[in-house]
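One chain comes next, on its own, written as structure tokens: the form predicted on its own.
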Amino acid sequence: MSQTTKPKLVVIGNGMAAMKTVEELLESDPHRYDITVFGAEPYGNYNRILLSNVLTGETNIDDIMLHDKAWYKRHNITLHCGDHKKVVHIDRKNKHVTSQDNTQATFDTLLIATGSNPFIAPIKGNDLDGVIAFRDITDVETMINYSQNKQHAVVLGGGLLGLEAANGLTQKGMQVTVIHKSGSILNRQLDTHAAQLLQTELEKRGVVFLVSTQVEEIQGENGHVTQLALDNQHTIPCDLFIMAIGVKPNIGLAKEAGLASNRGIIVNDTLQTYDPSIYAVGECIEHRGDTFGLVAPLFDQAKVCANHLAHHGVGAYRTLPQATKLKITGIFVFSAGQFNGTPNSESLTFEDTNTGAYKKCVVENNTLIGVVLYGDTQDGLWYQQLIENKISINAIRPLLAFGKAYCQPLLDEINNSTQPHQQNDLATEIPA
């Protein structure tokens, strides 16, 4: 296919889902498209899940870059990135997109990967300076700058991002309080016992927790936050207020273009929208009623989407049980599946108070349906495979909480005994 006849692929979004799709496409069919990428941030593609490591100082911005600008040049990809390169209009009829600074690009195929926007709680005072989210490099730079001359940081939300922000700011020397609406932190990722173990460990590091608490008002002076009024009639000092209470799929551009959307942009099993020339991946999509916020399903989507963009025509995306890992130095947490159980499930638990290890395996109909690991998470992937593959745990039930080293040999023995024995070809030769 000559350079002049290449179809044009335009990608809206320069995040991990978008560029994983492009990367997979280049591996599969590197010369099929003339590719143009639009990104709202002034960088190449970076690993967003390592932003907390940048905050703590374990790494820096350059270290988390997955594709620097030179990579785009090497692969003949046109990159438009920066504040004014955000795409603001999709013309489906004439097949072109327009950015904020009026840069236009025509397409034969369009890939939308606009990600998600942090949810900003509708609390009075949320427009004050010092009120931020934890979503991108700019947010991390803001937190680092505040830590150098401010004292009190408050994080709204005891989820994964909130705890990573709290830990990082504590290491930076700030006095950090986490406010969480639920009665236990990480309530969507951990059972109450593991959550309490985690909270106790973070408290040892200096983090203060206010659970079952809500912020009534963000108060300030001279346009900057100074304190928070809580629903228990108390106030607490606050120089920096970080909202980490979830995200919303960024579907405004797609809706304006008339693409079918609900909570996210609706796609089929090939990641194609109702417009056959437009695909979508990542946190902006809705697939069979599900939306996504973890990296693993985004990468699975990228592989399927790239397969179809390359016209191989095979592969269908399906949602698998997703695991959760916490990225806090020295604290190991893992969960997967239905760890809170069902009306018909039962739990097998193990706890070693000397080492701080805690394991909970949730079993139903002789299969593992959920797991929580705290302290010792080395078998997390193994447990996840048991869940995904619906493997019978009947023979390993007494040893299940002790992990792979004890259980896998038994499973292998059972598997080998059920395999049909292959006859030796030499032994079955017919004598002359």
Second form
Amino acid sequence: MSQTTKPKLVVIGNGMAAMKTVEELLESDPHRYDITVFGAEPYGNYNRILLSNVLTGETNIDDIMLHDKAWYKRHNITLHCGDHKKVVHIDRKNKHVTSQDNTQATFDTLLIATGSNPFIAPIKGNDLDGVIAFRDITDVETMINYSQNKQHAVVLGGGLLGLEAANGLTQKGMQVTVIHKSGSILNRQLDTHAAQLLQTELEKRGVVFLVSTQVEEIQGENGHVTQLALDNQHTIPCDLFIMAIGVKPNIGLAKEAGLASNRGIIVNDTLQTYDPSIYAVGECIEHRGDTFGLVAPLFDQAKVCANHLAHHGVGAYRTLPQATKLKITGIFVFSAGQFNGTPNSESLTFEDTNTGAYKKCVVENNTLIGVVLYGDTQDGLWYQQLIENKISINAIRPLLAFGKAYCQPLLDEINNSTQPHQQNDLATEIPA
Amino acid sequence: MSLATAATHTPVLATDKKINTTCAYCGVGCGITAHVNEKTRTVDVKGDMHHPANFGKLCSKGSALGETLDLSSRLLAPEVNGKQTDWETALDTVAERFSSIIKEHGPNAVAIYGSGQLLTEDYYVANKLMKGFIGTANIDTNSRLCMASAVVGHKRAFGADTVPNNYDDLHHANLLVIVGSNTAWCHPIIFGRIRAAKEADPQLKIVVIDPRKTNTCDIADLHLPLAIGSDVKLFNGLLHHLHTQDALDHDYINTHTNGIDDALVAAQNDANSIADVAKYCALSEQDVTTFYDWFTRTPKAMTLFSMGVKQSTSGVDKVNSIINCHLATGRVGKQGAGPFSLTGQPNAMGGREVGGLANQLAAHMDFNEGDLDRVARFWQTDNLAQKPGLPAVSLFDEIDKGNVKALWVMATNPVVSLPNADKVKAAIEKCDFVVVSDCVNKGDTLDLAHVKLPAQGWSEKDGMVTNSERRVSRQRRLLPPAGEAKPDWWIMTQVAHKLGFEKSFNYGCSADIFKEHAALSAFENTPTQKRRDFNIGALAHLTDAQYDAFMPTQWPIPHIADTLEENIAYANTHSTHFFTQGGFFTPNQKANFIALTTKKPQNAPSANYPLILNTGRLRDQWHTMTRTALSSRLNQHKSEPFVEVHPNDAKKYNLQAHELATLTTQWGSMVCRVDITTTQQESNIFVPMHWTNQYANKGRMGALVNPAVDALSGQPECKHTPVNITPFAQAVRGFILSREPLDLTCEYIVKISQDTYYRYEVASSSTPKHLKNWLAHKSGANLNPPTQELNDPQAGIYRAANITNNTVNYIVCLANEFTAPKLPDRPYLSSVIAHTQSTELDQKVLQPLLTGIAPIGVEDTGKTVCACFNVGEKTILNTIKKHSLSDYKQVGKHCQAGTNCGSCVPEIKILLAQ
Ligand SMILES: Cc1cc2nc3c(=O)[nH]c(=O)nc-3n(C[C@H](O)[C@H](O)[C@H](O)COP(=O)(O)OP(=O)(O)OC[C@H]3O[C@@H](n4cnc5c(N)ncnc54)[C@H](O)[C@@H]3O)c2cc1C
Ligand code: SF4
Ligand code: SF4
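Show the other one: the form predicted together with its partner chain, since we just had the form predicted on its own.
The complete assembly is shown below, putting the previous chain first.
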């Protein structure tokens, strides 16, 4: 293959956003760039989302690999991966990057996708052994190792990640306590009623919850955590302490290179940074004030970014309402939109204690603006579509809680008879 | 006689036996062949192929008799002051209280209020006890409400309460005039015979005279929607017309009647021209002329009349205005020609024969010197009542005033059915001592009783009944009595014994009583003396076996030969018609014309009460529903009390279809659903008579009706009460389906019994913040927590259900609006809760239950149209569509609907037209 005639694309970060972008690019314009990827983790690209399932044992690391090293080879991508390949410097002037082990690569175009770092709470003792986060394969391996000979695990944070960790560790046989600052778990994703249902279900599975509680100090012996002092004056035993209280965009490198950043690296609608030759996608960016923590928007970003990298020059990125999913077997939760309501909103609920299903629809001006589903989340995407398309739910209101099968025929009927031109809006399904 | 051995003389029962008996619901008196399984206490009911009333057909009520034998709502043991006790104690209490009240206040301080549902033997004992031995004629029955005007009208004209014709005449007539009778619903089998006659002879003309366009009009050639209460004018006009057309039968008039001249003059003065008549009756001249012409030129003309004629302050006059026309044309008691009164109740005729009304003495004898003497001698009593007692409406007035202090109610529900029912209720509440014999354990009247006595029900009783055409039939025992239940005659006999009349009430079984009754009918009334029309002397010497095997026979059955067979054979050939050749029971044996002038109904509409309230019966309910309400098939038909309103009135009074309305009269008020229909005349509204407090807390029509009565018959004017109607603003409305009965407290509740569950329709006018809280408040601790709940407070929707082990225990649907989709379809949800086998329901049905919509693959048949075969509206519509049907008979072929009694045929035709 003739070399050096092609422009060079260098990618920092070998995670989900980065590789999705590369993949999209290869699809639309496979031969445009010479591509080099740097990754601080010693693997190909894997599906980070499924780390939770690796922890429970439902799947293994091999199965969550999205792109193994052979894939890079096949596509003529140079991959530098491992701790020492972590990029430590970007020279914008001379257009090259340098890794820890001094590997250098020059670029015509640079893509930054460094993701985010777990937020480590500034609590005394957070540097003790046995205090970890839940972000990568190493963390999962650590947890699995502990579970084989230690008893007490404590998860700080009752969010999605924390609950998945708690569930996995419980299944691995540990006694798990979740400490949550607010009074109701998953408070960013669920209303209090659904949260209560979820908590009850997890308690049945053995997880202990301490809500409205904070950790004052992590105490240890011989440099290893042994117990936690709580703000309620109690202490609880702890062999493994997992912080799952959020992430911070990983922007150190970009900042050092003088790229405009705020909470994240600031990008425009084409995912371009203030430096026209540098793009950024994923959890490390800030777009119109938003930062990100779920993959769906990252994949949208990847599509738009790849399009511009390929010089097709169409497409602008917009953040759409996000739906929540919790990956715990047998538990289905879904939420989208403003499920806690607004001052002018109304809400309707459905609950079936036999099946454990709970649904809440929040309505404002006859359109759905938010939804919480617990137990039966089958129609989650359909509700999300109703929210996004701002469809009037007047005619289907009594049936709204019963989902697509009951409502969509009515909507189609109304749509066919009154507004044939809008048909497409309703007919489109959100891709899975 | 000791209590234990009393009434042991009952027929032996067998399991899985075929027994012929008589329907318990209406005066048509259809024969029934019952297949009885005593072990399972089930009765499979079929029409008796050989009974001359129905020849094997039954209507939906009759067909459902087997479904109303459930023991769960039966009164099974006597109760005194709310406490269960034994018969001895209960009967002692009754006897002691009655005798002490009689001792202190005289015999006129006690009364019996009975019913056309009692058997002849029960009636006889009640009448004999009161008039013969206690010495008061204060015994009246609910027949007063349906029959009294016919009795008096017959007696004025014929000198006796005689129905001159029979059902078979329907098949020989060329003109049938049906007046004030929704025969299609009230006497379905008669209607079926008329329909058959019409189909056999398309020349047969049918005229329906009724303010409402009822289902009977379905087969009418001419419908005259006359103004309520204007019947006398119409028939006076007819008499005058017959006269001017020279259509009088002078031979018959001259030889067999009195008073023609006065009657003709009065008719001319009252109804001089067709134009006058048409105007007064609010009819078109054309229609009146057509009717008069048809009647004039059709010798074989019958006039069938019922409540619309009789329940009026001029009820007796109306009856006589009809009879006048028949006498004037000699059309009385001839094959295919005559006036014919249709009785409402199964044994109203039997009651009349016994003399069970306050103004009759006994066995078609009256309070005159000769009869008083005769009866006193026959009964061997010196305490015979000497003058008529209090007829129903006055009776309850006197109770109210405290003059009557002890009341014994049998087999009827006056708190519901009498006019001015709230006052009746208050009167009974005040009464010192109230005894109620009934077969059910809850009832608006029963609830007020000091002593409750369990009476045997239809399937347990044994005796005789007489239908509208004078046909005496056996009602036979099918099942052993429920609990401690006893025959009504036995209960009264025991009280008679305790009052010291043991010798005169020494009956071992119902046959003993019937034979005495037969003997009295023939007492000093030999075929040659012929003092009285009612004579069944041939039955005075029946053996028990003959009594048991008695075949339906029309009276008179005089004793003219030695053997029963010969006497019956004689009756079968001679008793079909009365008066064909005159022979009336007046002093000169001639019939009386009555000179009549039309009277306005007593209470005229006013500014405050601008409309006229008309009342009546529905096809599928019997009287006050204590029995029929138990059958779910019957309840599908029209399940809530409703008021029929003309569209113009609906507009005028701001009424919406299916919403509720409050009806107010000077006497009371009621809440019911609005049914807007052009079958109803403007300025008139119609309300059914069936709902009671047990089933509808605000649905008692009786509370509305004015207490005006016919001066001659005492029959109340139920068809004409000035009334006001206003919308009932519903802040909450909805329904609850529940397997268990609920104790609900709210403004509007209707309870509808189904096989395996109850349906409650509820409404309230006050606005609750949350429907959910409202429900909790209204049902108290009554409902278990729901397992499913849909709550949309701002939209005004609340639905909940309790499902345990796949069994639906209850479903609640409430809304702040009546319109779908806020309240789901009742029939579908009903069909789900009706499943008793939990395996029949899967999650596919249960999870989306509160949508109220059938998941795909689950059938929704719609509201029941054909009650007999339980065929729903949607099924019929689908059948029609699928097979492109155009005729109701084809519909029947494909889905059975309309093939039994056929009373749903009009509704099927409407569906065909859609
Ligand atoms: C356990 C777990 C479960 C999750 N479950 C879900 C879920 O169910 N649904 C959902 O939508 N989201 C979920 N997420 C979040 C989702 O995984 C992230 O949003 C997504 O992975 C972010 O993608 P990214 O490419 O921006 O960052 P990452 O996937 O974190 O990729 C960034 C990569 O860059 C590397 N890197 C960083 N700095 C450098 C550098 N200087 N040089 C070289 N390499 C560098 C990092 O090592 C990392 O491999 C989950 C996350 C975790 C941890
Ligand atoms: S018509 Fe009357 S008697 Fe005959 S079955 Fe019906 S209710 Fe019974
Ligand atoms: S058909 Fe329908 S309701 Fe009835 S008896 Fe007959 S048919 Fe009845």
